[in-house]
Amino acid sequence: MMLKICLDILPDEEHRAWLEAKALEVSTGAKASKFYLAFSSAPRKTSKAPLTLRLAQLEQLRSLQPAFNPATWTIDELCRVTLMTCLPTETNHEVLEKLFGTADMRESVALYKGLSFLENAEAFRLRAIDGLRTNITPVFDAIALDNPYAEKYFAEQPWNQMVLKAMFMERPLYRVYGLDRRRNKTLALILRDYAHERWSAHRSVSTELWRNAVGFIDAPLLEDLQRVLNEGTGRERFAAALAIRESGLAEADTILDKAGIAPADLPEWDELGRAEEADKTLG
């Protein structure tokens, strides 16, 4: 499936031909170093242009990611992901635990998006999560952001940690696959004693952060998120109005209404994230 959709993508027939006869090769059990090879080869044999798809095209990649986004994707990568998918479940654990332990940036972007394409994706859940010990930040991108992987396959713990590395990171929460259906009191909790952390250092705190908090808000959340509304510009009040709001507090209405915020103005969560990451890309 993976191998139709991506020839199909191809706009080169030069490409198209070497990518067949690479998948060919891998798929009828070719020796693990024809298959390093063709990774490494991919961007020299088709092309790091950036993805561009027909809709038809995309909704194809979504029934098989469903957070695919085409925007953060190059023609070499969809082939070497391709070429992941034809590897035999037998020994792709193998062959491409090998490649992690070697794998240069690009490479390493490529096989962490591609995790989400395999039959076996849940055996890869361990190399996942020590991926995301990573300071390169494409590299965490391509596990934490637009990737249905961690929401599937990471217990409670790594999933945390994974979201608040990402607001250390400052990447945009919205691009998280799942946010809101692994939200927990725990997470909660840890992303508050941040922004404690942040506020005492005088720093400000992501807009975002407060998303984690809907349908956990004791006194003492409520108590921030009103300083929230109280103090805090434009965008931060919103985010604390959207989690006092969507919590379903008997008195949400009355502290919205006391803050001058009518719940009819208030945006998405994920208008208030997109609105975020533009400001920090123009930064």
The other form holds:
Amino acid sequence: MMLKICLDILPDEEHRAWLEAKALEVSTGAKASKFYLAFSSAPRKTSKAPLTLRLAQLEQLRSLQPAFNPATWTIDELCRVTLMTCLPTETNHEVLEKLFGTADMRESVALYKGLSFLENAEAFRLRAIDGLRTNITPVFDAIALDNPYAEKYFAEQPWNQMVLKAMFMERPLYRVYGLDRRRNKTLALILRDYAHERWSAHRSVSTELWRNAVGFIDAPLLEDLQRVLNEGTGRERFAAALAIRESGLAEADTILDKAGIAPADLPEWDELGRAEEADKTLG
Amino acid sequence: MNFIDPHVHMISRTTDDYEAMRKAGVVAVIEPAFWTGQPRTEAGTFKDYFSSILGWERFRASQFGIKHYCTIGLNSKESNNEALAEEVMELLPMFAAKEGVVAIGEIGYDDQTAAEDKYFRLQIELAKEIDFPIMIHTPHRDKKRGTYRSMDVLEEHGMDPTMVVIDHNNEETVREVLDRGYWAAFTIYPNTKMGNERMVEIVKEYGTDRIIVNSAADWGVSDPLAVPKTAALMLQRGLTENDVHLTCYQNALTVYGKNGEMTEADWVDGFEVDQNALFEGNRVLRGQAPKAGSSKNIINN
Ligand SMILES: [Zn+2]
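Mind giving me the form predicted in complex with its partner chain, seeing as the form predicted on its own was just shown?
Following is the full complex, with the preceding chain placed first.
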């Protein structure tokens, strides 16, 4: 399936021929070494150019990976992931585990991006959790952002670790797939503590933090949000107002009214996240 | 002038060396996988070694404005531990084709044993499979016969000589190596064997076609500035700038650029250096003021 989609996307005939030949070898039980060589060679044999997709192609990819973000993918990455999907599932765990242990940065990124495409994706759960311990931002992003893997396979504890680390690494939370669906009380408390630590050090917190508090606003958290409404910047106040409003608190309308924020003026969470991300990119 | 040192084991060198090399005009280096002075006893140490020369060492070089490439291979000396060699051979396909790997090497003979021969041949086949150049380490003992035998075996496997650098040549081997169509590399050892005086004479006698100069600097007594120093002596002794350019830069680039991993575009316009940058959370500085800017200016000339 992935092979067909990828061949349709590759613009260059030579690249298609290479991928097709390698995919055939890999899927018909060639030695692991053949897979390793092909996987490593993908940048040389295809290209590191970004993807250009037609809408139909993007839709096909999203039918396999609902969080697929074409802006973060290159042609060789797509080829690497395609080759991963061609490995027989009886052996792919052993073969890929070895590769995780020897991968360079770009290979690691492709490996983590590729996991959710595998039929036995769940078998790699511990590997994906372990991958979150990296200090390398692109590798962390490959797991945490634009990837449905964590939502689908992580228990609450690693999920919360991931979101907290994403905050620490100043990653854009709106790109964490399933963020709203995986909200939980523990995470809201962890992030509240985190906000307090930051405030004590006279540092701000990402406005996206409060997105995780929706539905879990108790009295102390409400106090914090009131504080943000009173003292925060424009975007911070929007975030606090959104969290209060979406939590369906009885007093929400009164609080917003007092803060002078009209519900109609509130942005979407994703808009807030995008604005934060854009600020960071501009430095 | 810009130089390439196409054979230098930077993993054993200091940041002072990197600074001095950049100052002397070295813009790119190739780090061949080799042995590390003491025999390894576990395949895992090879794995980490390969990862180091592909990862941390490349990063370290970049912090001093130098582009770093490497070769991957099982060296002849350690091929003699056959149980270990088998495991290392399993590792090679995971590293050989990675980005920044310009050749299979250093491979060849040390004591010319049956085990060395076996793994040499297997690695020639690996290079052929992925269409990579090969860097041949020629033995220090019984050099002439070892060098000829290496070429015989390469030819038996149908390896194209223009894809092969025969390294550590001397006056006794160079003629045959060039006549058979190979690239001939020379290692400048300080105070011994192949000093740079002799190198100048070789270029005068054999010309610049397919001749390559390197330092092979490692953990032993060796000089990471051997290439720029030899270049200076060549000019002093009446060779032209073009002669120097070919033997101390272009020839290495031509042969080790054959798989497309090493191109002049990687460094010719400079690349951004930020000494604040981290590699897996670590940086090269120890409290010094970090510098940032183009690779061309990162070291004061
Ligand atoms: Zn060497």
